[in-house]
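Here we start with a single chain on its own, the form predicted alone, put down as structure tokens.
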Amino acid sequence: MATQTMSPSKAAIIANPVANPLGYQTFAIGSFRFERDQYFAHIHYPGNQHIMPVDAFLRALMRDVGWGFFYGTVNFDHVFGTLNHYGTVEMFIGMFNDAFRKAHRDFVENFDSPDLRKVFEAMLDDWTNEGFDPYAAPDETGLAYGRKHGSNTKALKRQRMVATRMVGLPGDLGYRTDIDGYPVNRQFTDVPQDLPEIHAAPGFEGQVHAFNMFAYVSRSDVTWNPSVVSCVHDSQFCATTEEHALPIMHGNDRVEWFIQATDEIIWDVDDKNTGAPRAKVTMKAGDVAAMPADIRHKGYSPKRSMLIVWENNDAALPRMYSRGELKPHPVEF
């Protein structure tokens, strides 16, 4: 099968309104079907078939929904995945797999992100059953397998904390820590929980904050997804917490700036385009790294960790970088 590229799609099946016999629907849109069993997610495109384990298939899908498509490339495994445009998505078939590529077997369709947002949605929704939550990490959750049992729309649809002003302000609403339902988490029960001391200048009182970040995101009950974000214009700096293994494979479209709090995290960094290995890099409290435009990572985090993300948002970048414009690393050394 050549690599086929289609215009976006106005047309999506969103479910099949009789279930298979283990009772899950099966979710279709332009030429991609889906369905699951009790162990496995199908993935139908013209002419073939993929299959992951569902497990994995939905805590990559979990991210791909919570973050809107994310920068660039969003692979599910070394296969599937989609690839945002900001506007439209490409969702693919081995379009960043060399072997796939050179044996034809490559398939692309082109959807505006609403349309395939609320097929992914839907999908997400009924196929996660009671006690299982892909937001968290494996330890701290129950398991995808099985005959449709329940649901878990309520973790799915988890609203961050939101601060309305400076965190732990007079006002703010968002630094919650002594509130019943944020408890340390279990792996963070080392992070020191004491406020900083504010010796303010006479007449500054009340005019000059600071407030324990390690705290505040020992809190996350969530796993590879943002837990605390600031954003001066197009500078985003993401605080986040890790443990066992990122579920999906990230193929940057501008580069990322990593800054290691605790622990440790080891990365696996591939081609983005191929797929090839290109290094491994072992992060330390305290290590700092840029990962290049034109790579792709997965993480893994032995215990949960802290890591800070650094994000330029600007919307010019992935065209610039793709033109060549700018080189795919920050720093020549």
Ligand code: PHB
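Positions refer to the first chain, counted from 1. Each form is matched to the other, and the largest set of C-alpha atoms that superpose within 1.5 Å is called the rigid core. It should be emphasised that the depicted structure is a prediction, and the values quoted were computed from it without experimental measurement. What changes on going to the form predicted together with P-hydroxybenzoic acid:
For residue 192, a C-alpha deviation below 2 angstroms is recorded between the two forms after rigid-core alignment. Once the rigid core is overlaid between the two forms, residue 206 counts among the residues whose Cα shifts by 2 Å or more.
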Second form
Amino acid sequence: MATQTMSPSKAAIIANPVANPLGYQTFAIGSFRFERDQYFAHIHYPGNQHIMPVDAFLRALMRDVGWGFFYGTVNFDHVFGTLNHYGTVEMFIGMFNDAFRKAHRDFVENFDSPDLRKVFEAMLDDWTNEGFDPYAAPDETGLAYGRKHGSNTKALKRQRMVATRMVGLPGDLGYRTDIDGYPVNRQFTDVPQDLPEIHAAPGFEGQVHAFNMFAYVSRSDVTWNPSVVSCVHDSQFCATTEEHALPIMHGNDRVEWFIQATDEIIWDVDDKNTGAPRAKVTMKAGDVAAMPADIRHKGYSPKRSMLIVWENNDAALPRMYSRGELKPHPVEF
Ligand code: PHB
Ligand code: FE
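Could the form predicted together with P-hydroxybenzoic acid be shown next, to go alongside the form predicted alone?
In what comes next, the whole complex appears, and the chain from above leads the way.
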């Protein structure tokens, strides 16, 4: 039977200091308990347990931690995930899975976001072995499997480079480091690295600038991790490089737009609540798509590609969509 706590569970957080025989700690919060073995993450909840390949689990966990539970739903797979209420967060089993709901096998518990974040961060750190980078494409990292060996805290704590003003203008801290410290990715060697010519009118030198965004993004060392490149009020323009599969199925709580800047991504688009398939979208370079507010999606990028994700950060939107005050799609054809 589904349990819905109205106020956040007072997080009984237990990080078992005694590691299991494979060297991994067990983590618990509320009525959930997490264990890992050589190949799998085991999620125990009242009445049953769920199992996921540990590499897929850690890749999804990295996004959930890195993005502060993101917009709307982060489905780790078709069963387990989190739903962001921006201050509190629900952790669920089968809440967005028609079969689980019909069989009354869904389970959900509400937490204060900082409490769940603390457990997720500790679990990610303890369960990530040396050589495995959950932000890297599978072809660019070692394996997650086996007994506990070492750690990779540096990769997990990676800080995004923040430009202090437009990239390339004097005083921007991000400019030289992006060129010097980050090689062009092996799959973007065809991306031209030349810089645009700038002809500022007299008196405006040092204030007018342009840079090669493709060259800039071609040096990204992570996959499926949108970074804000411009922010105007609630408009967030986020560039990202994508290779292999988006490690989560994202359930939207607002419309988001995709601009495919290079190469190709294939999207599975399913109903947000039931998981029933709704569309298959193949986006080629130059294609633009609006992802509706009532779907979940997972992308597949056979070759590393560049994607711009355009998000509306207005905090009023989830409520307006859930009340039906806004249509879930932005355009009527
Ligand atoms: C999304 O869920 O919309 C999403 C997440 C990460 C990406 C791209 C898209 O890198
Ligand atoms: Fe999304």
